[in-house]
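Here you get one chain, nothing else, as structure tokens; it is the form predicted on its own.
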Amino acid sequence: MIRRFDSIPDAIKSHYGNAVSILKKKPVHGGDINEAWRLDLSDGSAAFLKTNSPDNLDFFVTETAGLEEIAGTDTLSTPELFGLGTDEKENCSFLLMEYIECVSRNKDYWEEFGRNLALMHRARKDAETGGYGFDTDNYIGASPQDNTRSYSWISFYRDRRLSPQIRRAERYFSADLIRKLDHLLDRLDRLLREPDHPSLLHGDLWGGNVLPGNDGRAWLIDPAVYYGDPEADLAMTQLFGSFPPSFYGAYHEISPIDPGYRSRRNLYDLYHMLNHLNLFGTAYLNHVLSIVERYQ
């Protein structure tokens, strides 16, 4: 259980101890939701710090709960925590954790990736706790994301994720596209499968959360994770350019990809879309579109 602290500096001595503190503070780019920076200390180390305003600070409780039930399958490598909490000085909610150098990937990084995402997948331990969801709620970018349990697959997509999107998106609509998405919730359970058991998913499993760690394996990051449908990671390995196929070739010896997931793979990219939408606005109308249109 990650340990919470009153200061960024309380933080890094607890971890590297008294002796150690920050040299330099470096932006590092790429996120939306958080500000990032890696931290050079005096010890010669480097630690990776996500801000946010002090309110906020929920949102890295919940990201160190997605990163500590991966971690708990023993399948693919997560970033070590170090400590978060909300420093007054710096008026700031914190997460710091190990910072991932990023080298070149292994000969066989994506079918190894491959191999140990459909062995996360697999892993069951919830199954028979819980259903499918998560024991407490997170978030999917900065949107809120409702993990209340339910036994069924088809229900907890419909009610947790598609539906909560749709009525934050509803200024975007139209009446028809509103008619047309009602209709596609009502026939969900003809065009979703219910997999035989929940399955621990990232959540989102976009390429820029997946990175060649220290050892040139893939690492996962920033999670908002759930027990679900595996197909729903998969989908999402693919909505904003495609994994390489050996990645998809190697998951599929492990844990075969059925047939239908094709056919169903656009309706898990729906929720994604309207979460984008609302997010980011109209720029993703067009493809919420596309999408509803194809199940009607």
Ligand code: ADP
Second form
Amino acid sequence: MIRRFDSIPDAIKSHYGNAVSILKKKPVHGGDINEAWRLDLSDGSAAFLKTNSPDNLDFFVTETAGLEEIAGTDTLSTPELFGLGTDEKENCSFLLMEYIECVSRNKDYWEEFGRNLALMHRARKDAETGGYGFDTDNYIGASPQDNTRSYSWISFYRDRRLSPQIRRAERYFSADLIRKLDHLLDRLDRLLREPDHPSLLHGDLWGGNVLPGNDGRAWLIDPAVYYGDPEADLAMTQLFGSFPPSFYGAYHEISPIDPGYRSRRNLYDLYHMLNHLNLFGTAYLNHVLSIVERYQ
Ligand code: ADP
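Could you output the structure for the form predicted together with the named molecule, given that the previous block was the form predicted on its own?
The complete assembly is shown below, putting the previous chain first.
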């Protein structure tokens, strides 16, 4: 369980010892939501720090819950978590963790990643009791994700994923598009499948959230976890440019990818495109439109 601290230096000292201090704080670019920093420490090591406004501490509370859930499956590496809290002097909330030094990828990086993701999806930790969803709500980017549990994947995906994003985005939609979206939601039970059991999903598995660590293997960061259909994670790996074929081949050897996945994939893209529309505006409207048309 991650500890809470009243300041960033307190979190540093608790993990590294009282003598250790921050020598340099360098911005790390690439995230959408938080500010990110590499901290060079006086003992020669480096730590990774994310900060946001003090009222957004919940981003970090939920991110750590997700990273801990993934770590609990013993399948894919996640950064060690050192502490979180609110720093009054810096006027920020923060999350301090291990710095992942990206070096080169091992030769079998993608195969191993594919295999281990399939194993994570099969971990079935609380599949029997919990149903689809998660014990706490969290965020996808800066948008809230309602993880209220359901024993039906399709109901969960409709009521807790698509519907809230559609309601939020209504100002962008014509009456015709709203009708088509309603039509799509009504037919979702014929378009999607009920999987055998709930699987732990990363929830935001685009390429930027997988880093090669100093062991040359894939590490997961910045999840939006919940228990769902693994096809939702697979779809996200293909949304902004696919991972290499060797990744999918290795995944398939552990957990065969159902041939029907290809026809369902874009319904999982729809959630993320609606979320992008809500977060970043009209540049994503055409992608939403094209998915909705495909399933009429
Ligand atoms: P956001 O929550 O704002 O999307 P990210 O978690 O994606 O931020 O991180 C922002 C940047 O920091 C990305 O470029 C990412 O690759 C990098 N990063 C994230 N976690 C670590 C880490 N533990 N060590 C090193 N770099 C990291």
